[in-house]
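So this first bit is one chain, no partners, the form predicted alone, shown in structure tokens.
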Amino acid sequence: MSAKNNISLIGFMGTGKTSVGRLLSQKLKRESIDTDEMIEKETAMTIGEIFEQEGEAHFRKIEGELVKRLSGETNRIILCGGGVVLNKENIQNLRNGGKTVLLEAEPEEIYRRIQKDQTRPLLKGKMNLKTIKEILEQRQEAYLASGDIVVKTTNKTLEEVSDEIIKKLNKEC
């Protein structure tokens, strides 16, 4: 696996991007950058506040600019927000900078993982399995088209998922 290439983790909320990314960062001795955290730091607003005050389109614009900037860097693990795949230019930029790894989980598992999380703007007031399934279905085609490598995370430990990613990336190179 080339040290020059970024590894970008994509996938729906609750699939494990942040947790797996942090472990990958330790294992591969690479800096991990969470795009949502970086947006919050740079705007001094939470993602929820941006959605509420400026709208999703404004958030997606900020996200796109950040993805473009990060894609030009090297040797990073980029942890992307769940909606990054909604803009094909984001995926092109991520691929120009390295490999994209799609993390997938069953809707029931996603719900179990995030049900108490009140910071998810798309699920505000509708944190339920039905809404998760609906959003997943709307994005499924974009997710599948965006992942160079696909790793399922349901019923797997962070260790198992990170090892599987490393193994698949090594096969790709």
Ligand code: S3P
Second form
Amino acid sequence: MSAKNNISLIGFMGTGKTSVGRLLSQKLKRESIDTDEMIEKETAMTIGEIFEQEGEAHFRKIEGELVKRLSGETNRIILCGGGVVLNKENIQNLRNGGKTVLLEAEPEEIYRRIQKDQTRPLLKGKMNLKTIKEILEQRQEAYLASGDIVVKTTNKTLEEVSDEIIKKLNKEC
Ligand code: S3P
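Mind sharing the form predicted together with the named molecule? What's above is the form predicted alone.
Complete assembly follows, chain above in first position.
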């Protein structure tokens, strides 16, 4: 096992990383850090503004640098943006810092959860099931290769998902 014990939540938009992460943070009495929130704080821009004004590649660069920095810390719960898996180096860094937990959800459930949210630049003007399925499909392989443990979240409560994560992590150690 890695000497560091971070828990990094990864998965597509709307799979529950932020809400599950907050509960996990309470249950395990550990600080959770949301990479998107931290990027917004450090750049004083929203994720939407960064995509629009600086481009996606620039966002990915900032995201990668932050992931590397946080992976070097310990005892953290790191809540990653859905695209963190697009760069294998990010996953390597997260794994060097502890375990990765892949959250999964059915596309219909993802759509139901995020349809009213206008903050996600990749779905701006195309918030629909078809686009969600397309992006999921493009990323499927990367997601599957990136999770040390995998937890399905469709039709489960936050409580159930976080307990399942804790149980699976305990088994892994
Ligand atoms: C992205 C997911 C978002 C955010 C950005 C890009 C992606 O995070 O990082 O909009 O590429 O899937 P959430 O997964 O928290 O929505």
